[in-house]
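Here we start with a single chain on its own, the form predicted alone, put down as structure tokens.
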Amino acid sequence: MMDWGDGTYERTAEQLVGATEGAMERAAPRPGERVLDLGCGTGNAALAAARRGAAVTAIDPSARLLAVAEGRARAEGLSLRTAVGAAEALPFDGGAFDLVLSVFAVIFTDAPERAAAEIVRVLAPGGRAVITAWHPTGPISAAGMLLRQALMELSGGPPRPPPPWGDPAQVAALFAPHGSRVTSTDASLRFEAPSAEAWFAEQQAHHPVWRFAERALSSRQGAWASLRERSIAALEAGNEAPGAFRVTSGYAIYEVRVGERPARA
């Protein structure tokens, strides 16, 4: 099982920092308003929402990652109520909140049905979500989904249909059930490295889902040997910077509102 808080998550962290004000301009947090940084890893979201006087909560299923976000918070004189947990079971009532913010985060459960029912669930009437999720277009996307392949083929279980979050009527689908209307907007990040050899030298080193890719494929020989060739293959297929590495991936911004409950009879 992959622990989020392997490795130096906080260097990808800041490198999202430009994705995280994107989702603050479309969820508009207000001075007391009850928000969720759902996936909240070493806090960005969590603590652009605190700034505007909102009164958050951050969950994470990595006790690390939250610790770091709540020293963040300490050295900005915020406060933020934390908790360990994960979004197909969120430890918290039902409209215990009025914005829950997950940037790319919760798109990485292996339930995404189940999560998108407790995001709905833990949402006040009336309540939004602001959901950031890769296109699975590009040179990096290509390079994980590369990783996801060769991590099903190692499993020897059947094929997995790939996560909906990349397509915004799947997306749509998932909320639907739960009286739920999904908007999109589309953005991207760029990233740099010298060289994308170096680019993945990073992520073998410091980010959690390549580290536990390296570990479980290590047990099949040449296989992170192979991965690794063909995804520095597909990074440079894509390298906008002949003589460095730079890539722009795109991401959509969903934006999910919840309508008023009807009152029980």
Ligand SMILES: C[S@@+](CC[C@H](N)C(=O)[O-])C[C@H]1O[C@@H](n2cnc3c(N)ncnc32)[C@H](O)[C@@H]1O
The other form holds:
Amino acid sequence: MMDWGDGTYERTAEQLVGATEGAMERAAPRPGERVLDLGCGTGNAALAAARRGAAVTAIDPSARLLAVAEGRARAEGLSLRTAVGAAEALPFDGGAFDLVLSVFAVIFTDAPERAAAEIVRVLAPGGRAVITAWHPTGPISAAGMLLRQALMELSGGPPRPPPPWGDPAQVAALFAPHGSRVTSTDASLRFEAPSAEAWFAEQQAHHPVWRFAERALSSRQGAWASLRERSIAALEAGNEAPGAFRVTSGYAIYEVRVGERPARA
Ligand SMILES: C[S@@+](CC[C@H](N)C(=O)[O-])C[C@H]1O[C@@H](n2cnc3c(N)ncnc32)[C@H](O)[C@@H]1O
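For comparison with the form predicted alone, produce the structure of the form predicted together with the named molecule.
Let's see the whole complex now, leading with the same chain.
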């Protein structure tokens, strides 16, 4: 079972702050608005919204990461309500929020339709969600796809289609049954390291997903070594800074608008 509290996700979260800022510009939370940071991790988006005066709730499956978010909020004197939970079954009343933020988080659900329904359910009429999702292009995405494929092969089950979040048409289709409209803009983040090997070693040591993959693949002779080698080759192929390592990862910022619900007769 994948545990996002394993390793040191904090290190990756620091590199994603730029994306939080982009999402925040799009979401523009107002003072007093009820905001849910869905899959808050160490709280980047939750804290950014709280600094703008919003009334923020942060939810994540990882109790350890929530504790980090709480500590950061305390250190800044910000108020933050937290809950352990996941996108597929949000422990909140319908219409409890004006804005749902999910920065590279709901994209990890195994049940995208259920997660989309839950996001719409907890939003008040006229509410909005802002969701960031990586484009399925670029070297880091290529390495992620190799990892996903290796785990799928290990499980022995039938191949599963890639998650829908990288495709605006599929994301629109997720929310359309709920009467919600989706628009998207594109953005990108740059990642740097001394070399592709060093970037990979950082993930291997600290990132929960790569740590999970190494443990899982250790049951099959050579599987981790093969994934490592092919991932580094994919990273090298997209390296923008020969002699060092620099890559650009594109992502979509989706804005989901929940319609006004018709008044009951
Ligand atoms: C890449 S991290 C992003 C964290 C944070 N939003 C940020 O910007 O740093 C992914 C987060 O999604 C959370 N997550 C994974 N599966 C989830 C699910 N089904 N529902 C909600 N959150 C989930 C993880 O616990 C983790 O904190």
